[in-house]
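This document starts with one chain, in the form predicted on its own, laid out as structure tokens.
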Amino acid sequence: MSLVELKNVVKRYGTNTVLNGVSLTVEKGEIIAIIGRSGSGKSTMLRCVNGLEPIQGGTVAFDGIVVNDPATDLRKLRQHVGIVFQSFNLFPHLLVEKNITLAPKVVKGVPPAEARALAEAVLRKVGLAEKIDAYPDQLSGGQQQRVAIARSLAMQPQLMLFDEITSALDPELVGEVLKVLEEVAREGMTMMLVTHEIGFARKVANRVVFMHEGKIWEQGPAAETLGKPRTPELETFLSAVLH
């Protein structure tokens, strides 16, 4: 059984259809890049995985689970599915350690102690061990982004959800966020991420995922799709974003 499965998914924004019949799945231990223009679904797509976006039709499945029945208590499911947005969304006034254990204690009831060990071993995941006791204004956007990462991690998903991480950063702080993504992906964490390095892309993706005007357009091994387009829409998609 495929870890995510979406069949013939439709999401409108009243009268804009924003996907269109989308269908795709990820295996366990796979890597996703969803890549695509501004507004093709790509971001919307990922939300609907882990129920943040209702839907109009289709369906969407995590782990045998339908994401988009009634009965599915989303707030248990996405202790499985991790998501990290471009904007960090740590909480300014909580010391780097209380934004990673926070979820942990409340959610799970992992005690003070053991939250703590686990903060330090997912910070060392990310280098940032030492800033266990900052607080998130001490940081630079890409340790910041990097704690978003951790804290996400802490809660052990099964799969990771990163929307754009690095679009909001200086160009010189995304390759150290990129970094750490290519070591979660090294020990073997389910991931789709929307993205618009190519580059990235094509070195740690399994698969890519081409969307354009809410369908996929095109899909395939990472280096196939992005070195030899078959549609004209992501050669013209490839050649605007590499020059």
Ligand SMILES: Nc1ncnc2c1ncn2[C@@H]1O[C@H](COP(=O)(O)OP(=O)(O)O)[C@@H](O)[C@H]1O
The other form holds:
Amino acid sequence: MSLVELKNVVKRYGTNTVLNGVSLTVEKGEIIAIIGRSGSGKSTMLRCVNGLEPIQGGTVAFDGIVVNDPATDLRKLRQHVGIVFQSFNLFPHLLVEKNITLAPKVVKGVPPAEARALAEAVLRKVGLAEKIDAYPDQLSGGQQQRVAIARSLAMQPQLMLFDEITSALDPELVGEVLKVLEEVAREGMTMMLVTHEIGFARKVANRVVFMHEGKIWEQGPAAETLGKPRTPELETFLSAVLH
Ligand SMILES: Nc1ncnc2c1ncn2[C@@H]1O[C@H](COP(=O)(O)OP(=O)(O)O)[C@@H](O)[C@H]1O
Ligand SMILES: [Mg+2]
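Having seen the form predicted on its own, the form predicted together with the named molecule:
Once more the chain from above appears, this time first in line as the rest of the complex follows.
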């Protein structure tokens, strides 16, 4: 069974059709890079995967559970699907440790001592063990984004969704965040990531999905799809991002 299965998904905002029959399967352990112009529906597709968006047609399934079934417990589902956005949205008034341990404690009932150890472990993974007792505003943007990744990892999700997580960073901070993503990928995490970092997508992703006008316009193995686009739309997009 595929971990994620989108079948003919239609999403509209009013009369604006944002996803126009999107079908995509993601296997366990796959790393999917999602690329495309602004407004092509990339974020919306990610948000459909963990049930943040109601859909008007088709089905979305995660690990065999139909996400768009009204009977599905979305809170439970989201325990298994981590999502990290462009804006770090850490709680500014909470220490890094608390930011990380809040959900494991509240949602999973992890006891305090264990939660501290969990925070230490995930912070080590993102190279920020020494920041456990810092406040978010004492960290750089890149460090905050790494804490956001650590926070998501602390829930031990089966799938991680990343939506342009380096787009708001100063250029010199992008590398450290991509390095952490690469490490998470190497450990076998299934990932769907929206990115404009074409070089990174080529290096890390198994598959590239190009979205255009609410459809998956083209997809395939990363090197092939990025190296030899089959559609003029992807070719135009790539030459624009690679200038
Ligand atoms: N909450 C919303 N309400 C109305 N329209 C939205 C909303 N979110 C996104 N859209 C529209 O959906 C389209 C796709 O948006 P989005 O999925 O964010 O694209 P991308 O991530 O590829 O830039 C855009 O036309 C956008 O204006
Ligand atoms: Mg977006």
